[in-house]
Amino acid sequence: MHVLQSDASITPQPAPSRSRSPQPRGRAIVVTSGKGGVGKTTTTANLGTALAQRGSRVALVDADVGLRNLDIVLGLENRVRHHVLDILEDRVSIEDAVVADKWSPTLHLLAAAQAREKDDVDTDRMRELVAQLCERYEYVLIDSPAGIEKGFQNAVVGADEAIVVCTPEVSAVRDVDRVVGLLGSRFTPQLIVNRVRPALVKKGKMLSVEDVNAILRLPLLGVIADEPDVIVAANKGEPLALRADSPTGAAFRAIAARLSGEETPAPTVSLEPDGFFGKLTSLFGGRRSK
């Protein structure tokens, strides 16, 4: 497990005339939506994997106390020994609780408690925990539970950025719109439209990305097609972001590049029938749609 050394543990002392630059604070990003079943956990796992594959130090935090699933999607369920509440209640350290990923050495998971309730989480302590993780990692992705009650509050309290995941359904759009309102002026979330079926969009039987964002008017981070392999990969605990032959994996890698500051277009899918779910193209060019 990767542990950052403190200056005190380094024997040679710096020259008096030179100062040591502080470690930059990591970015705390909550992945949320309001509605359940839209793919928040899959998005968190794949985006975290894609960022780690780029060499970044990444911590994934499962904030869905009582219903944890992030460990399963990552294939780490057998490695979990401690959870978030063990840290918040001072039973173990962060270093003892995080689980190293099987595929990416710079990716770590902090699992949720399975046999506890969301009301057991002290929100202030959760904020402190995220701040501590940001001292150790470049990215801290927080997987928010469904709903807008205590679990949502615990997930967003330490975040300074948000990604909202929305499927092309009226109910999902409505719930995301509510979440955006709750986030208020703290930050403007970025949008991932998930589980798009180009054939249904083309026939007018599914909302298009333009339809979704005509209501939400958020910066578009990317679009993910409804690829059958997403479910297979989740059941196997192997994120598609690891696969070079997966359009979904390519989309998550492009999203990770955008988060990292690269000037690359937001990934989406074409409505044309050529290729598996259509080829990756650009939509909105990364600008905010108003």
The other form holds:
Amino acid sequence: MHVLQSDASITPQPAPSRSRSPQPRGRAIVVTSGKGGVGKTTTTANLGTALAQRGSRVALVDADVGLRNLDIVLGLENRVRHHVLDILEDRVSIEDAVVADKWSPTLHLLAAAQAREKDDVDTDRMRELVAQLCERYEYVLIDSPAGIEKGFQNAVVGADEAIVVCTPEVSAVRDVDRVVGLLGSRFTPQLIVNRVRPALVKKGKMLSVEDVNAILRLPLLGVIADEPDVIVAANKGEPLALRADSPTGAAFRAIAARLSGEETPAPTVSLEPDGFFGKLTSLFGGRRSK
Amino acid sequence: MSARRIVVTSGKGGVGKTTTTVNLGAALAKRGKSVVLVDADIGLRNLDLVLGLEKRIVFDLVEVVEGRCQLRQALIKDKRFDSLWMLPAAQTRDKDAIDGAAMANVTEQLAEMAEYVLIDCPAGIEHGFRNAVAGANEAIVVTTPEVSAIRDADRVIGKLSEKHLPVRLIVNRIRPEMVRAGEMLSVDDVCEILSSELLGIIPDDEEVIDTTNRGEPIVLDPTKRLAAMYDKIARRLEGEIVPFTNLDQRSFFDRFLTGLRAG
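What would you give as the form predicted in complex with the partner chain, now that the form predicted on its own is on the page?
Starting with the chain above, the whole complex follows.
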């Protein structure tokens, strides 16, 4: 069983229940953007939740050493005992460091170290860790820090796919464009356009999804409207992907389905102004798109 | 003459550092102050876009540090204010291209040319943050009323205190109706958690998205409510005592009471 990878750093555990038969390697996906505050952490938490709700085993890795927030958005901040650096520096095993999610039993969090620096992370060890996680989980989502420094490089190093999150603002588009360049030809990043306000787009005061992607030209994975409930959910630590009545949650569930290879309608948000009819259309999954 | 050198930082990205730098700079320039805005976000510059000066860039901060041009050659004058200047970041270089000593040196030189040097810091607390802070003697921390932004601000304030930089807060993107509904932390909550002095409050306003995309600082239009708020912050920065705008539109009586307590 230990033929493919050198599993040297796995601590002897009494008969782990995993891997009765050889499993396909999980998918390691980095969620990044260049610009901060566009929704990387919200996306990671909600996409992870939506995938886990579909029955997948999912690990979320917070790569924002020193400025971690994924634990807060998941409401797990009081349950974190160990962090990524504890594993990389051989103090604990992966099994001991992960925190099981409150809502989705197959969702596990690996928190970032809060009192350390990004330069403390050994890039090669980070790559190994992601590879080890891919043996245990079907999805490994890595929440990248803002920027394009060492923290970004460490977040990307173990990934084999990338999701870039962008908002309809020229500054965010420029930053994403730069990040796509830095990711290089190893990746074909998929795009999520976040915080679209259809009413503003209609008035010509905000870039449309088409405007954004006319510049970036990436496969469109999802579109998410700007809703105030995202702030409330993040403060409460309850991902919206759990809520059947939330349009944002529905958008993340659609992204999870698409990522899993399901045929889904093209991502869009309704251009109806917010209001009763706007809400109504989003309840019907944005069928009136096209 | 030696300028005040103020770094605008936050930890978390996307909370409004660049928007604050531009509008505060423009508000100070409107008051007749000479101001240089420095984009310290090497590789992910945006200050030029928000000022609408992206097409005028010839040289950048890294080229100044590497001695490939004079500092004066790299400065770009604003289209609207004669006393507002920008020093752009390099876009195709890394933050490692310069170090703290070089940044402090550039900031010192700029301080001889203007009354205010505002340094727009990149997100995070890595090398780019250390560079941005290196030349500053004051700090403005921008945060939003969200738990994650506050946690990051707290971490940054710790780092700034290690450097003995005085810190003042701008709480950005307040939504009074959400605060009232108990769905958002209030300005008082934020200041209490961060135990820092308040410099300004800016409500969430969708106009900012449009003005940012068009490269027009919102302070240019006196009819916009945010223009008045940035003007107030500029006056506070100048040492004036300016009452804080009460965003809470409850009843007159409530406002009266709050006024009493604050007074």
